[in-house]
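Only one chain is given next, in structure tokens, and it is the form predicted alone.
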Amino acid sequence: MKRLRILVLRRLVQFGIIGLFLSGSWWGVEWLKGNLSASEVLETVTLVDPFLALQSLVSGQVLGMVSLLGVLIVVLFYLVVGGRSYCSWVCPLNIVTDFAAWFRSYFKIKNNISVSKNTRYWLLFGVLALSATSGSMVWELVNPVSGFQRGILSGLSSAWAIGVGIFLLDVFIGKNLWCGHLCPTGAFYAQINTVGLLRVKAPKQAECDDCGDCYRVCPEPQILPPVLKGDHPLKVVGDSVCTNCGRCIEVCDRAVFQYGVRPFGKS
């Protein structure tokens, strides 16, 4: 369990998520009315995803004053716990695709199509063109991301045809090809994580003995060896695209990893 300890408590706050999401037609209390995409607590606070917001800006939409402070709320919270925390700890679909990681590795699949991680940042700004040119949010009508989470949350097909295409895509044709190489929603998240408080640190960057398990559970491998191999002052795993998930840390037997804060104004 000490090697599972984080990736249980994501579970937990994921599904717990989809919980909150449900208990109006449970219990009868509305924690969470609507879905990831606009929200709102009790009925009271609402939450806008700024990537959603964003879209719609572009596309020539004015947000009220309502909205605005939702997204604002959103950002803050991502500004302390890491963009792509959203990736990692809320996205229902990462349930998914870690599954396909897990499937790809026992079963020893190799076949990986050739995609440049930079494809994300090139699909986010042709989402943000098109919605400039259309006049409308173009990735909402397709979002795997939305129509996985509104399809559970209404029961309906739709959720499983997203869930095993994702999971085929990931395990077929190429590893963490949907989360690591081409979703502009995670590409988004990472800019906000460029400034973001919580990071994965390597204090213990001395004791590394190259056993390569962080490489192997790591669903942005290419982020690790600035830390472990180069002359990093801080020992922080400063790139964007970190997730938090922190199976790094729960996997080292030697402790090189743990969370911690980034020194405010570097990386």
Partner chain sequence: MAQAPQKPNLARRRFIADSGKAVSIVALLGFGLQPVINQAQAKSVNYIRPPGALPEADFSAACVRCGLCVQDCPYDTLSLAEYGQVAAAGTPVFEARKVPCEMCEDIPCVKACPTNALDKTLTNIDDAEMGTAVLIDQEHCLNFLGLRCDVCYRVCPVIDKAITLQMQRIGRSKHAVFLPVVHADHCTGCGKCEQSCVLDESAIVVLPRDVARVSSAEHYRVGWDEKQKRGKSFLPEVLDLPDRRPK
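For comparison with the form predicted alone, kindly provide the form predicted in complex with its partner chain.
Below: the lone chain, stripped of partners and molecules.
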């Protein structure tokens, strides 16, 4: 159980957010209305997903004050907790892809196509370029991430199809194919993550006995060697694709990792 404590906490947060959206009103106030694209907290504060807002902006739309403020709050929040914390603590599709990763390792499925991990950045770039040239939010016509989130939170049945589709993709086509290679939303939040405050650190780097447990659970294992082997003064998992999921922290028997703060501007 000790090796699962952060994972359990993450699931509680992820399901808790879904629960708050679906619970309707308690004592006359709605906790969360809308969905992860934009929402209203306690019927007062509006939050807007910055990636959606950016697509709308480059399509040539003017965002009002309310949505600009909503974007600002969200961006500031992720500058503190680390951009891709969105992926492992909020995005419900992460529950599906984590399950797919577990399924793969449990049934020893080895199928893997080779796709560059940078594809997501090209996709992100492509999505924004297409929005600008077509003047409409092209990606949102097909985006499975917002489609899944909306499906769950606004009660559309297409969520199931998307969930199953992404699960099959990650199990049978490639390891961590969606979140680790393709998802432009994750790539967008990784951009915010380049300066995120909350980081995973390896203060006891010297204790590592190369057991490889962290490599097996990390959704982005390519970022671990510099932390474990490098001579970085802060010993921070510095790569912006780290999702702050904390799996490495909890599975390491020698407590090499822990959450910590990275001062702004240090990489």
